[in-house]
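Only one chain is included here, represented as structure tokens and corresponding to the form predicted on its own.
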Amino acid sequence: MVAKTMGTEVSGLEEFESIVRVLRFFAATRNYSFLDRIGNALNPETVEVALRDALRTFSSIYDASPADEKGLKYYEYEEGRRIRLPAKPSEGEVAAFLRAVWQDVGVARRVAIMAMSVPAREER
């Protein structure tokens, strides 16, 4: 997928899928603050701070969650409701996302929108 925003061509957002998955986790658990901050950011600095806070919170949850026999981690967010945790984004994925955001802050908006949507295929 190739998208253009504000005159800057950006290759598909698939390369940011792990970031979308982390943001989708927050949407599923009804914690929209990170999505709102990233989606409504007017400059790259705001996206960086919001993403840092989101990844810090997600890492705390991820590290505190026990793994099942298959090595999968789940988070219980309401009584009886749990969600499988996605993998943490790699350093390279985060760096690529931030580079794209510095070229066009609209990339962050589109990633936040994708996080709010239903995934087209089952996530692993």
Given for the second form:
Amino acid sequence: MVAKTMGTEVSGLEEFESIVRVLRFFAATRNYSFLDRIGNALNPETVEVALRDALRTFSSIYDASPADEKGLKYYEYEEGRRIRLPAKPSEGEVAAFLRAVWQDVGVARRVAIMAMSVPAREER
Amino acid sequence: MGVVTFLSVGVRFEANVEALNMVEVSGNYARHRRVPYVITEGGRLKVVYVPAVSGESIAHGYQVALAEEAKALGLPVCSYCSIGEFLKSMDEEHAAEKFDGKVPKLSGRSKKEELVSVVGEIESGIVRKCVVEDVGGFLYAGNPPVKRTSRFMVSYALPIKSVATYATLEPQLHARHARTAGERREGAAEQMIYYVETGTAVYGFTFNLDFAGVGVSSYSGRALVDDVKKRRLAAARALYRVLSSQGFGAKLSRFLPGGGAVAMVATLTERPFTVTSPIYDGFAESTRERLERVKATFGEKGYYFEMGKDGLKTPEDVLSAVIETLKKEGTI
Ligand SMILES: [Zn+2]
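Given the form predicted on its own, corresponding form predicted in complex with its partner chain:
Next comes the full complex, this chain leading.
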């Protein structure tokens, strides 16, 4: 069981990068609740509900944040500290993620782990 | 046989359209608390998410009622608990009023005997000055730290199992008006719209109250006050009040739930005994059978009360019968 979840599949997480970015945004603003629910989920239903809540909250923040002249959106999470907002994940990315989670709930845990790590390269 | 000192109550209540427990407000959206729930469907186990009310929310309502009842009986309640801010004696600042500003401290090169005596002094000082912290416990995080465990326990309120899938959550649209004439701020909309998630379900929860621990030290087991019976009476009356008025939950100002208690059982025992959780069908019969078994096994006293039986028509009848029995037994 353990062997199956290691090696090859970890590199396959790139297709969920936009979801990792949204979760990374919550980690950066110290709102760990969605990350913890997704990372600790024991079944796919839990991931679905947590992701829905995370995207709902992210939508609220995204839509309420003003864009600069380049069209980039920033969120001020503390006095004087702002962070660039990632793009909303596409419908296809979310669907692919949920499909993967229904096959192996461990995917959710690994996505949550990625979100808490330092990104390997500068993100767009 | 001894005295009955342990009360356990199981309640089922119907709440139509309520916002009893809100968590996480994001933007203009306030979310109702929901929890994962395992149910059986077609012989298979399945996880569903249902609206829920945390035990903390019910405990808050109970302690508000306790502060009121204690004051009405002329018992001491500290200034924070009096206004429903249950910070308890969490640090030196909040414990100060119980000790006229001088909270006992360790001298530095502390010996074990000194620790035991200072801890005892702090606990008894707080218990004497505040019935809410006596019954509801506290955690003093000073030097030395002192913990008093709550004498009451309360479960989450969860939709009853057999109809859990009929529980619903729905966002309701609300509008808040801004001033239109005169000094309207630039950019402020005339109406702010926001959504509040409402829940509807038949909920069940359990409440236990251990009268034996009221006014008694957690450390030495000795009585700390001489008005123990009066304090127990306040604790019992507070439960009556909170169950009768459904005085718990968030947003009661505009979301006072339609509905009320549809079933209730209560037991009084000498030692801890918890009623079968009301989320299960047949919880009343199960409680009665289990209680009979416990009485036979330990040779202890035990009383059983059920709404709808023995002339107890309403929740108030059940709770009055409980209080009458406690008086008859000399507990309160
Ligand atoms: Zn107090």
